[in-house]
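What follows is a single chain, given as structure tokens, in the form predicted alone.
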Amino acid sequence: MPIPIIFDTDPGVDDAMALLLALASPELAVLGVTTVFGNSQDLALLTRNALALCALGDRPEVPVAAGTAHPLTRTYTGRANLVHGDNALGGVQLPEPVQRPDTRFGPQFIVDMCRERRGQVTLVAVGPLTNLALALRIDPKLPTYVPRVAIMGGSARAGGNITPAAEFNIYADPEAARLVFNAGWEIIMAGLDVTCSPRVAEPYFERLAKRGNRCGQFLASASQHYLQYYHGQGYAGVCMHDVHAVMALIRPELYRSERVYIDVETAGELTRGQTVVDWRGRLGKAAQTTLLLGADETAFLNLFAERIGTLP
């Protein structure tokens, strides 16, 4: 039976890759999408992106609910438009979606869907974790009927990409991330230790475009701004960050992982937003996270291209 998922996202370029992979994968049943600030401060834009991506993947019926535009406690100061472009999709304009957003607040949508399917739904969160934290505030018992959460965020040994210590999604709202990591559910963490494995460049996106389908061509076009940013930083290719949170659900055998306890630093002057891994059990807390540490790059790239090629 397919795994029912709710996809929580701030739809930028790698989010689009991940969402389209989820829509293309028979192992998953996408029950809905919720949007959160992150790759843009404009939540209406991100919600439109989510609706347009579902339509692009020939799944316009998938409900999309707008979540929160702000972190729990502090002002958001991200500048992700430098990476993803002003519309967060590399400047590529998708057709205006016909479907309208679900009227429910994103965190309430999460709670409602998970209550309806107790013990079945996996949450896939590839942006800041604020919607999940707010869902926990609405229903503190949520972890008792959500078996696991797969996230893209954090870093164990790879350092940060927004500060020396912190990865972007966790740094965007460390207080929310700390609530999520300590809520009592099982977590799969796809952090920077694995999400830049592999880096991909122009030839791979040309491979996607050559299949001739609109989804492959869209990803190839949307990735051009993304590539330019990475090239400007001295890298030969881009990271497909968010895709790993989905791929780990459909092909867990592609990953090397370790079970650990992870917490989030919220107060450190230099380490705010760091995901702190208790490698030696010094905190005396049970491991709650499957930390992804490596991937079979060839199999990953082949499967992603194959699945995107099955879409319209």
Ligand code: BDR
Contents of the next structure:
Amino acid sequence: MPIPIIFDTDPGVDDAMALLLALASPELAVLGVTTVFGNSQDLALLTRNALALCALGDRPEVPVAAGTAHPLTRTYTGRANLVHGDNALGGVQLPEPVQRPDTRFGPQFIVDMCRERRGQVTLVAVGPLTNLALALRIDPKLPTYVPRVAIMGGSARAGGNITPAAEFNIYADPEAARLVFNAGWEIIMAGLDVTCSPRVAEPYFERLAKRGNRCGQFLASASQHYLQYYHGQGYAGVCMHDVHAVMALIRPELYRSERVYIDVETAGELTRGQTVVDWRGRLGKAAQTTLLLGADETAFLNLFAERIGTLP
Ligand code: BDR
Ligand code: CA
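Output block for the form predicted in complex with beta-D-ribofuranose, input the form predicted alone:
Let's see the whole complex now, leading with the same chain.
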């Protein structure tokens, strides 16, 4: 039986990789996609990206619901287009999607879908966690019928990528992240400790393109801008961050992990948005998170390429 998932995303080059992997994987059934601010300030653009990616993967019927354009307590001013390009997909234009977004607000869509399949749905969140926090606001009992949330976000030991302490998705809305981490459901955290393993350079994307399918070619083109950004930062390859949240569901055995309690700093002058790991159980709270700490890089790259190769 495939695991039903809702994919919450700010698409995004690595989001696109992760969504296409999910669509290509028989272990998962993508019930829907919800969009959130993050890799762009323009939620309508991000929602169009999600629709266009589902169409690219030959799954135009997957419902896409637009969520929130702003964090819980502020107006979003973040600029991620340096990393992902002006259209957040590395400047590559996909055909204008024919499908319209679902009319429901993303967080309401999440609650509705999870109510219909009580106890079955895994939420996969690879952007700021605001939609999930808003879904919890709509129904605080959500964690009693949503057993598991897999996120790309945070960092235990790797430091931050937006501030010295914080990772981008958590920093974008620490208040939301704190609610999500303390809601009572199980969390799988793919943070910066694992999401830059492997760092992926040009030849791998050439390998994806060589298959000749449109999804592989799209990912190879969309990754050009992403690669340039990383090169500018002094790295030879990119991190396929969001892919790990999906891969960890498909192939958990590829990951080394530890069970820990994690909370989110919301107030620190230097540490706002930091994911704080209680390694020694000082807070006396039950571990709620499977923290990914290492990946089998070869198996990860091979399976990703194989799965993308099965798409149109
Ligand atoms: C995260 O930030 C975004 O830019 C990526 O899509 C990923 O979700 C990495 O910190
Ligand atoms: Ca993302």
